[in-house]
Amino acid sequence: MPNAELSQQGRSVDDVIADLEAKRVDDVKWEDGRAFGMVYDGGPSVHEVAERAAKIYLHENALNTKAFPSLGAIQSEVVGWTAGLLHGDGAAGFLTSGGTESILCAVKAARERAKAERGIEAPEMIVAESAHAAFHKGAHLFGLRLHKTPVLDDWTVDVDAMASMVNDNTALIVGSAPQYPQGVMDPIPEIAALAASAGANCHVDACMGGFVLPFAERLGREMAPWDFRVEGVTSISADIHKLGYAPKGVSVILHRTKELRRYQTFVFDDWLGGFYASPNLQGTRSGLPMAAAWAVMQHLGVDGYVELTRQTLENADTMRAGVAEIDGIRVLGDGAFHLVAIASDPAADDPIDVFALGDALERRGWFHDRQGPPDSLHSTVSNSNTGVMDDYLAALRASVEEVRGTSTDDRSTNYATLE
């Protein structure tokens, strides 16, 4: 496909905006609660405060907070509030563009610490096959050898398998709270103890859970310890632009201490431009998502998040219960929070092809990501889905009947931006 050419003359504001609106016609209708992931809708007042903050900080640049001290204060306050939620007394960190960047920063920090404190020149990391793909990306970018271990029948990390991979070069061991594919909680205390015994970092990937679990705990949901209350946890990632209900893209990477945080930063002065330091992977950083996250967190407060989390968990519970009543499909794992993976039920008389099911749901306007193995439809349930779960389950039942006895040849599981 040949490259398009930029028009010689500019166009009116109204024409440009009209074209942008037209481009959205085939996008998922997240505003109607019909998407299970990608965008998280905290409601009209959350929209308003985020949009007003975004307009104020549309052009500001967090590359140099000496020029924009307000962004330095915003970052410090958002990081501090998040550390408080995760029981990180003394924890320190930075804002990033999203979960992938936070994870990459954790991998880089583990590598640098292993080299500085233990003299490791060929660092290694251990992750379960359920860990987010960003850890593999981090290993690739930063030159760590990655060991991938299987999960148990309940989809949680096999800590014994991890222990068998530990050696003198182990720099990082990873757990998830919860993991993305099936939404189950890894045994963080056991993983952290293993990492501590090896002198390695333990990173908890709470990109999905960081702004759910603290409030679920306040609602009385039972969960094993997973945050900085667990000895041996050295870093945690938590995405504000997921169930923190801030616009894309803003996440928090936290380290247990400022001493550990310094392994994340890059400092350099051997050029003609003077002292340069960057806390994460970006140089220039937009102030817009930082300010919007600050505004949303201040607007909601703990009570607001507790209420959004209550609705989210009720929505997810409703989905799990509805799936359990439909012959031919099942929920993978014993998830108790907001992530739901729907798969074929091999014990059923007539198992359903879930990818064909996903296509039928999409024709009815409901969007799920495909994933596997095993083949499943992934849902990140949120407050966005409040008020539509009965409609969704009706569509699910109708779609199951439509595809029963059929299958699709398309087995693709794209979770990507590719051309």
Ligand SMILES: Cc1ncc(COP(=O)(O)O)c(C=O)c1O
Contents of the next structure:
Amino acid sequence: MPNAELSQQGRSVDDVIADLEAKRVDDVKWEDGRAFGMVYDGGPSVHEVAERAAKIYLHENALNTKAFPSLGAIQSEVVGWTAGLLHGDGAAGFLTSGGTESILCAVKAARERAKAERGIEAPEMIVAESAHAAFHKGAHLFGLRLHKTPVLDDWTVDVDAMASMVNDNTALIVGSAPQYPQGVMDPIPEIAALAASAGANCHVDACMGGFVLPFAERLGREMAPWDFRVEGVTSISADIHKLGYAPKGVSVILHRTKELRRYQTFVFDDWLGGFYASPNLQGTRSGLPMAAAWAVMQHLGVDGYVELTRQTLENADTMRAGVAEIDGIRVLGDGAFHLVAIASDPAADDPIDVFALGDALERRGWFHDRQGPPDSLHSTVSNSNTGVMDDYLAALRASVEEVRGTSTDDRSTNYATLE
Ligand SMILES: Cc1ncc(COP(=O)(O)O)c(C=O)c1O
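Counterpart to the form predicted alone, namely the form predicted together with the named molecule:
So here's everything in the complex, that chain up top.
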């Protein structure tokens, strides 16, 4: 197919915007609360403050904070507030474009530290099979050998298996709080102790949990320690563009100390352009997501986040309880927070094909990602789903009855796509 041609003379603003609006017709209707993931809706006033901040910073470039000192201040304030929430007294970090970039920065920092402090030339890292794909991307890009460990029956990582893979080249051991596929918390204290005994970094992937767990704790939810209160944790990633309710393009990477943070940065002056220092993987970086995140965090404050988290957990609990009442499906694991994986119940007389179920739900306008193994429907529940859970459960019950006794040949999973 020939490439489309750019119009010669350009088009009017109204025309262009109308076309963009029309393009969205098949996009998931997240505004109606019908998506369990991808977009997290903090409500009208959060939209307003983000949009107004975005408008101010639409064109600004955070590459050079000498030219844009306001973005330097915005970054350090957002990082500082996040460090405070995660009990990182003395922690230092940067803003990145998202969870993947924060994780890549953590992998790079672990590699540099292992080389500088322990002379390791062939660094290795250990992650659970439930750890996010971004760690594999990091191992690939930065040349670390990756060991993948199994999870136990409760979907948490097998720390004994991790221990058996530790050797003199271990630069990084990873735990998730919580992990994405089933939403359970890895045992961070044990992972951190293992990493410390090996002299390695311990990264906690709280991309999902970083802006939920601190507020869930304030709401009285029990959880094992997972943040900088755990000795041996050297870095944490926490995504503001997920349950921090900022628009896309912003995450925080935190290191326990400024000394550990310096392994992440890149400084260079041996070219014709002068001194070049960059905190993360980007060069030019948009000020928009940084300013919008600053504005959203300021607007919500701790009380606002506690309320959004209360709603989120109520929505997730409603989903878990509803699934438990339906014959043929079940929730995987005992996740107590906002991630829910719906799978077929092998103990039922008539187990449901959850991919056929996902299709039936989609026909009713509800969207879950398909994941596996094992085949399951992923849900990142959030405040977006407030007020629609009864309708969702009605659709779930109807969809289960529709597909009972049937299956689909399409076994594909779809977390992310190329085009
Ligand atoms: C636990 C966890 N880590 C990392 C990521 C990657 O984040 P991003 O998609 O912002 O790059 C995700 C995304 O869902 C996640 O759930």
